[in-house]
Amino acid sequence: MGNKKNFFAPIKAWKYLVKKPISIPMEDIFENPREAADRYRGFHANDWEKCIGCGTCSEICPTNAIVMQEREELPDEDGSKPEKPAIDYGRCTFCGLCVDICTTNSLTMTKEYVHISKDVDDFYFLPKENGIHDIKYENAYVRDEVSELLDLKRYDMVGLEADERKDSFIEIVKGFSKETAIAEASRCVECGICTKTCPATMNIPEYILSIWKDDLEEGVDWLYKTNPLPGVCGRICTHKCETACALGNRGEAVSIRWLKRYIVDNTPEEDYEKVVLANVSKGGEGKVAIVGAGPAGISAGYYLRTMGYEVDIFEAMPLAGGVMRYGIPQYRLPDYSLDKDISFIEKIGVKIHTNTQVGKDIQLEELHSKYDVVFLGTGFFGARGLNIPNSDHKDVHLAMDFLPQVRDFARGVIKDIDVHKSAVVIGGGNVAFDVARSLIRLQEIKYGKSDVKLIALENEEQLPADREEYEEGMEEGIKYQLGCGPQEVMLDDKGNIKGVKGFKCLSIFDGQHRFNPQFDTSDVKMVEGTQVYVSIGQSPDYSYLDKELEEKLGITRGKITKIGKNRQVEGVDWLFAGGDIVQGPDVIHGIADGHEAAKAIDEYLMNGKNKKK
């Protein structure tokens, strides 16, 4: 009733017939302009601290009045582009769509409306926080719920509930339906900031657009341009792209990883094969040996084969895949998904020799003599221990010794693993959560109940593991003791483990950001359990190198340092390397490294150059 208009309201307009008109002097218009209305659409202001250069304002402008301008003074960093919108007020219609779609709320319209010049070029501005004349005006038109153009909430992924999943290794996430995938794809603003952040620079907006068009064959083509393991990355990628997604500034990031998985899982196999096989050229001449069938080795092998080179991969384990096959649990990455990716790589002609350990079954020097180039992608597959009292106890286990057993158990190769009714896991990364969540499953299967605690130096906000690992682990029953530094594995009178003693962790790094944890020794924690699993990092195995070559590689803290950006070892021109042993453990970095190395090897061998006669 309060909004109902008065019946006599129109009559009020008649009063202006007798009201004395107001004339505003010309000088007042420019020198003392009247204040604009609260919803006025005046000149723009742009807060450069908020603006990420996504360009959505430019894309939506119906008159092409906005152009993204690159600025040399801006940093070129993840999550943004060094660009800002420049506005041509000779074209601008002040419609406000640019404000409505702004992903960061940086672009606004003010009450400023006066600008005079006889030169048309003077109407081209790069607005900043204080508008176009460096004078602070009050904001006027702002977006509301009706004019909101972005879909800020992501569509839910269907998965198993904790009670359904914690007593089996069945894959948790079920994948998007077609309707949900298209709806989620429609949220993407195609700014490409995600591509810039992805280590493999995947064509993310392009393959998401393929989903929206329901053209999955085209989507596969986009995926394989930079990533030959899309089924793997569609499940377990660390998805740095999503942390950079422009929508994340005001809402929830687009589910990029799950959309990638949707393409892989839903493209008919004949269409998939047609795309992958079509990418093979017959141009290159030469033979390349690859040591290690992990992400870097497989990626290098795929792209070298597409360039026409003969490729042999030598893998010590019975199955190809490295840490993807023997480290990551089945409930996150089932065998069938990895098998699918690898099968297409073998179909294009990459030969994978499993159960063949370089340094034991074949020497590196022999590979050097038989092949034009050797690529090392041996990864960080070794376990790192913890040097505290009683850490050498028989019931203290290392993550990278334990996780391969879990994979073999899940695929039925072994029937039992010696897990106790209670266990303590030390570590705060994704691998530690893989261990803890696998223990939950093994205990549930064996005893019908579980008791797993996890100790980490980091507090909840500092944990290096993905947030979803923390939340899903808690749902499954992991008990956390965070911000705690383990000091000793405690034994009972019979010499059996009874738990881990720790101190409250006050800080992890010193002023130079060096690892130097500090503890409050008066704040003692006792975490009970009869087995201890240590997951504080992985290490490489360079036993296949002779001493002379090892020195040339400049290995420091496990990584090869004497290596160029093209992944060619300095001073050893026939040798390239990539993946964990160069970048540190991460699947997507390994894939990117393999691709970069393949391009560099092609350059090295092109036109018979450096090819053995």
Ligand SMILES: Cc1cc2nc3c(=O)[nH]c(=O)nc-3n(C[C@H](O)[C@H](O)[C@H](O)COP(=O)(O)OP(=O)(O)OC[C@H]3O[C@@H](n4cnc5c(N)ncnc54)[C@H](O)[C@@H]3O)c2cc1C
Contents of the next structure:
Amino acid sequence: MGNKKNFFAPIKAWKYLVKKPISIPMEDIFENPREAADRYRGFHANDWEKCIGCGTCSEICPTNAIVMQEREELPDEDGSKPEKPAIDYGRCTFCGLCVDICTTNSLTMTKEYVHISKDVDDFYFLPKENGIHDIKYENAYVRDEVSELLDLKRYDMVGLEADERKDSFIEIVKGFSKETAIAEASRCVECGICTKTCPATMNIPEYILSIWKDDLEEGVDWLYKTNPLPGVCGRICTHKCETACALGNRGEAVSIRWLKRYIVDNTPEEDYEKVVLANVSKGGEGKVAIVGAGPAGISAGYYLRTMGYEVDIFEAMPLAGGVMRYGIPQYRLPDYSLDKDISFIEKIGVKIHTNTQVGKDIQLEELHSKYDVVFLGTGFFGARGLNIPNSDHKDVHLAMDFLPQVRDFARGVIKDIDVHKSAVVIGGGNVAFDVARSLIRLQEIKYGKSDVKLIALENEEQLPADREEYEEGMEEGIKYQLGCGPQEVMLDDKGNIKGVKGFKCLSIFDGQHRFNPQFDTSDVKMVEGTQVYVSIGQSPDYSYLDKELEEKLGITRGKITKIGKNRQVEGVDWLFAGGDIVQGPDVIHGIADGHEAAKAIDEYLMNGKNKKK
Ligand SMILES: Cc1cc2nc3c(=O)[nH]c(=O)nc-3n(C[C@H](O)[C@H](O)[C@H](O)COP(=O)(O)OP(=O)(O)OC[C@H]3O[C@@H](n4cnc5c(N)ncnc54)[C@H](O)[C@@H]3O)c2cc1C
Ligand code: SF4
Ligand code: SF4
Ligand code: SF4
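Could you give the coordinates for the form predicted together with this ligand, as opposed to the form predicted alone above?
The complete assembly is shown below, putting the previous chain first.
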């Protein structure tokens, strides 16, 4: 049968030579095209609501058919770029790779295949949800579920199990091996979406690429361009960048924070030092005094020194580091890592004068007279209490009184801390978890067992602490009483604490989003423990300011408000400030402030301007 058909086929074709040709008007083809077959790869559609402008489609296109186009009408938000892919159908081979790799599944290929024009430049399109002609066509080719082009799963970070970690202050997380770091780095599509989200706008794709190339020296160079505390941030940064990572849309974000740590921990000492020391220039003329050796002060000091200025940091505590040294526990941020970062600050010539409290050991006025500029980075380093009955009991402790002792204990400066066998921690933020998890360790070391309860206004979903803290705390044995407002520290007949009484919390904020908790007073909870630790926030100490200057700073809720974006105090041009006293709330914002201020101070002092004789 088949053979007979093949034999006559050429003869049948001859009949068309004598048939009258048919022409179909272009408009008809456009308006009534024959339907394309299933999975036919026609023109693209791109759902702009989903597309984040990462450009991964453009990177993979083998024919360079995709160009990312910046669109003014789009908002420039965290987690996306105001760009969309434009496709040149003169180049596109309809291979579908762009669809397969799209990080958000926004890009598809439809059954639309007709576009008629005599102008070759008219084949360049910016596909939207309804394709290239704003006509809704059925999707024909969507991402292939089987052959995933992205590596969507994170490589695990090795850490200690709860039983191994809860009776010591040893660092929990171990760090990536070379193989794992390179594998994790290779997941990055180098889109740079994360960079904008980082308060210090770190060169994230660039340093990740240097890991992939196994060129850690180059990685260190990228890190120090915007962050002089990379060892610290590689451990405890709030890593907002990871929430924006393009890969997080369909899978797990790249472990940006751990990769940073890998560079710092694994670059050979000589190479590291070579890069950091090479950054110092001889340019700047002038002297800058910095008050406070927390992240903001250290960052300002580092960048000013690299510009050639003389920098002296005055720090009240015996060691530099601020909260990084005296707040965050060692199991999250060990001393050796902080020491390493700070050693390079000192190696480039920043002088840190510890045990020197401004306002007591030296006056601000004296700094003003001896230096061209003063930078304030005094932080929210003080404890904040809770005003409920019996909160002044001797066994009620405040977070920022307790945590510095914990750090001193962990580094062997003090031999014992007076912890009881049972304790109640009040608070639901990360600091409360630092307190509770430190208490677990101290009790385990002292008594071989622990009894720590954590009471917070928020329920599990509302808890401001990181989910990781909640889960790891639970593994270590913290018992939670959430959605409960503490009302009174309860005492027994002998005047000793026996627990905290709380009411069920119905809501925390009122209609105007003001803090105004409401309780069900009939639903009473009794949380037992013989010590109470209050962790509901920290406070600043401005006792080093005179009244006149304090007024000029416009301090509102502890923060300086009369200050420009460049961190220069309005109307007091020799004074700059940053860190928690300006914005906070974390280390990387402090670092960003310090860098911003250093650039502004450089501008202020440039070419001997405003320099004291
Ligand atoms: C317990 C705790 C845990 C935290 N965990 C994290 C975390 O995991 N990740 C994160 O990113 N952020 C964390 N934060 C927030 C972060 O630590 C702060 O945002 C950051 O340290 C603020 O930096 P800073 O430079 O403004 O001040 P600080 O770090 O507070 O440092 C201020 C320094 O100034 C000194 N000082 C103050 N007054 C004077 C004076 N008159 N004279 C001389 N020196 C003075 C202080 O002694 C201190 O060393 C945590 C905060 C706390 C309290
Ligand atoms: S289908 Fe292939 S050739 Fe066409 S734009 Fe996408 S990746 Fe490029
Ligand atoms: S890969 Fe997807 S999300 Fe990224 S720009 Fe291209 S279409 Fe948009
Ligand atoms: S880490 Fe994520 S967001 Fe950043 S460049 Fe890589 S893939 Fe893009």
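If you're wondering where the values come from, they're calculated on a predicted model, not measured in any experiment. Only the largest set of C-alpha atoms that superpose within 1.5 Å between the two forms is called the rigid core. Residue numbers count along the first chain shown, from 1.
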Verify the C-alpha shift of residue 32 between the two forms: is it 2 Å or more after superposing the core?
yes
Superpose the two forms on their rigid core, then report whether the C-alpha of residue 448 is displaced by 2 angstroms or more between the two forms.
no
When you overlay the rigid core, is the Cα of residue 269 off by 2 Å or more between the two forms?
no
Cα displacement of residue 20 between the two forms, once the rigid core is superposed (Å):
17.7
